[in-house]
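Consider the single chain below, provided in C-alpha cells and representing the form predicted alone.
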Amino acid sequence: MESQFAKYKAIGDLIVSQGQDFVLSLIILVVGLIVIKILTKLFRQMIGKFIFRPQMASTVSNIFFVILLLIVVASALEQAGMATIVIRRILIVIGLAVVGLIAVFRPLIPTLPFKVGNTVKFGDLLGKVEATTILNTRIRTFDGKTVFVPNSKILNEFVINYHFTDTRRIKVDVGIRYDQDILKAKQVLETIMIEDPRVLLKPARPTVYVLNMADNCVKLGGRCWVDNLKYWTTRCELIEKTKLRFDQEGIIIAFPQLDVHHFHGDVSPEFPGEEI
C-alpha cells in the first residue's frame, strides 16, 4: 500500500515540477501550427507568381510546410525537456524521409485534373469547383445547386476542364436561305467577329466556313478565339450581333418550312401515275 502511494506521489511531484514545461510546449505546438498554416498559404501565393507549373508549386509548398513543422515540433519537444541532440537526430531522419517521399513519389500520386475556381464537366454535371478534399470535390452548378462528388468517381470519368487553357474557340452557326448571297453573308459574319475587341487573332484569325447544304438552308459557321473568362458573354453577344446585322443587310435567316403544292381540277400532277 505504501509503495503504491509512493508511486502516486512521485507522479504528482513530476507533474508539479514539469507541468509548466508541458503547458508551454503545448502552447508552442498549437501556436506554431496556426502560424505554419498562415505562412504556407502566403508562400504558396508568392511562388505561384514565379512557378507556372501547379504540380511543381505544390511540391515546393509541401516541402516548405514540412520544414516549418519540424522546427515547431523540435521547439516543443525541447521545451518539454527532451535532449536536444536526440531531437535533432530524430527530426533530421524524419525530415529527410518526408522530403524524399514528397519529391520522389509526388509525381506518381494521382491528382485531380482541375483546381479551385475552374469550370468543369464530367458526365451530366457542369459547374465551378469550390473546394477539394482528400475524399470529395464540391461543385457549384450554375443553377445554384451544391454537389459533393467522390474523387474516386472523378478519377474514373472523362473530365472537361474549360479553364485548363487560356483561350477557347467560339462557334457561331447560322443558316441562310438558298436564294441569299452566300459570299456577302460570309463577309458580314467575319466582319462581326473581327470588330469585336474580345476576339483574338491567335491561335487563329476569325474565319467563316460553309458547313453544309441542309434541307432548308445553307449552313454557315463562324469560328473565332477568345479568352476563357470572356467566352460565354462574347458568344451570346456575337449571336445577337449576327441576327441584328443580317437583318440590316437584308440577309434572310432560314427556318424550318414545308412547301405544299395543291392541284385543282384536271391539272395533271407533276409526276405521272401519281394520284392527288
Contents of the next structure:
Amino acid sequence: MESQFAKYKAIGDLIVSQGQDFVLSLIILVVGLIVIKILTKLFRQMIGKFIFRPQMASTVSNIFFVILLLIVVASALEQAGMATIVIRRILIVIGLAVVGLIAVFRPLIPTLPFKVGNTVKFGDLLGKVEATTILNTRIRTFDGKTVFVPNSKILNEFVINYHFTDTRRIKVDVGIRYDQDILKAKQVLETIMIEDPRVLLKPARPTVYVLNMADNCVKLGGRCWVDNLKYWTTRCELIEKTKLRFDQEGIIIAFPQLDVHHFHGDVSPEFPGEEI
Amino acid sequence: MKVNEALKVIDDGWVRKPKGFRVHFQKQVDSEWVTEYAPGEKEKALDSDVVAWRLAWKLSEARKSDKSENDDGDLVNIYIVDDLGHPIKYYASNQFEVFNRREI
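Any chance you could show the form predicted in complex with the partner chain after that form predicted alone?
Whole complex next, starting from this chain.
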C-alpha cells in the first residue's frame, strides 16, 4: 500500500516538474504538423511552376515533407526533456530500418505500370493519372471527372499506358467508290500525311494500303507515325483534311448502299444462272 | 542509286514538310500599318495548319468592321505563313486565301 502511494507520489512530482514541458512538446507537435501540411501544400504549388514532371515534383515535395516532419518531431522530443543525442540516434535507427525494409521488400511489392502524368486506359476508363497512393490511384478523365480506382483492381486488369512509347501509329481509313481512281486517291492521302509537320519519317514513313474490296467500296488505309502526345489532334485533323482534299480532287467517298436490280418476266437474266 | 538515297531525293523534292505555321496580319498603329505574326517570330510556331487557320479566322471575325476608314487596332490581310514566311494554301479550299483583305 505504501509502495503504491509512493508510485502515485512520484507520478505527481513528475507532472509538477515536467508537465509543462510535456504540454509544450505536445503543442509543438500538433502545431508543427498543421504548419507542415500548409507549408508542403505551398511548396508543392511553388515547385509545380518550375518542375514540369509531376512525378519529380511529387518526390521533391515528399522529401520536403519528411525533412520538416523530422525537425518537428525532434523539437517536440527535445522539449519533452529527451537528450539531443538520443533523439538523433532514434531518428537514425528509424531511418535505417525504413531503408532496410524498403530494400528487402521492394521487389515483392507489385508496382503500378504507370507514373503520375501518364495517360492510361483500363477497362472503359481513359484518363490522366493525377496521383497514386498505396491503396488507390486518382485518375482525371478527359471530360473532367475524377475517379479513384483501387490499385488491386488495376493490377488485375489489362492496362494500356499511352506514354510508354514515344510514338504511335495513326490509321486513316477511307472507302472510295469502285469507279474512282485508286492511284490518285492513294497519292492524295499520302500527300496529306507527308506534308503534316507532326507526321514522322521514323519508325516508318507514311504509307497507303488498299485494305479491302468491300461490299460497297474500295477501302484505303493510310498509316503514319506521330509523337504519342500529338496523336489525338493529328488524327482528327488528318481525317478532316482527307475529307476536304478528296472533295477538292473529285474523289468520291463511298457510303454504305445496296443496289437492288428488279427484272421483269420478259427480260433474260444478265448473268448465266441468275434467277429472274 | 541506293533506296536510301532515292528516299532522300523524294523527301527533298516531292512534298515540302513545313516546320511550323504562323498567322500573318497587318495592324494599324499610330496610323501606320505594321506587320506582325501570331505566335511572334521569337516564339515557337504552331505545328498545325488547321489550328493556325482557325486562329486566323477567329482574329478576322474579332476585328471585322464595316467602316470604310481605318481604326487603330484593325487587323487586316490575315493569312498563314510557313516557317520560311511563305503563304500557304487554305486546306479547306486548296487556294491561297486572305481574311479581312485590304489594299494598303
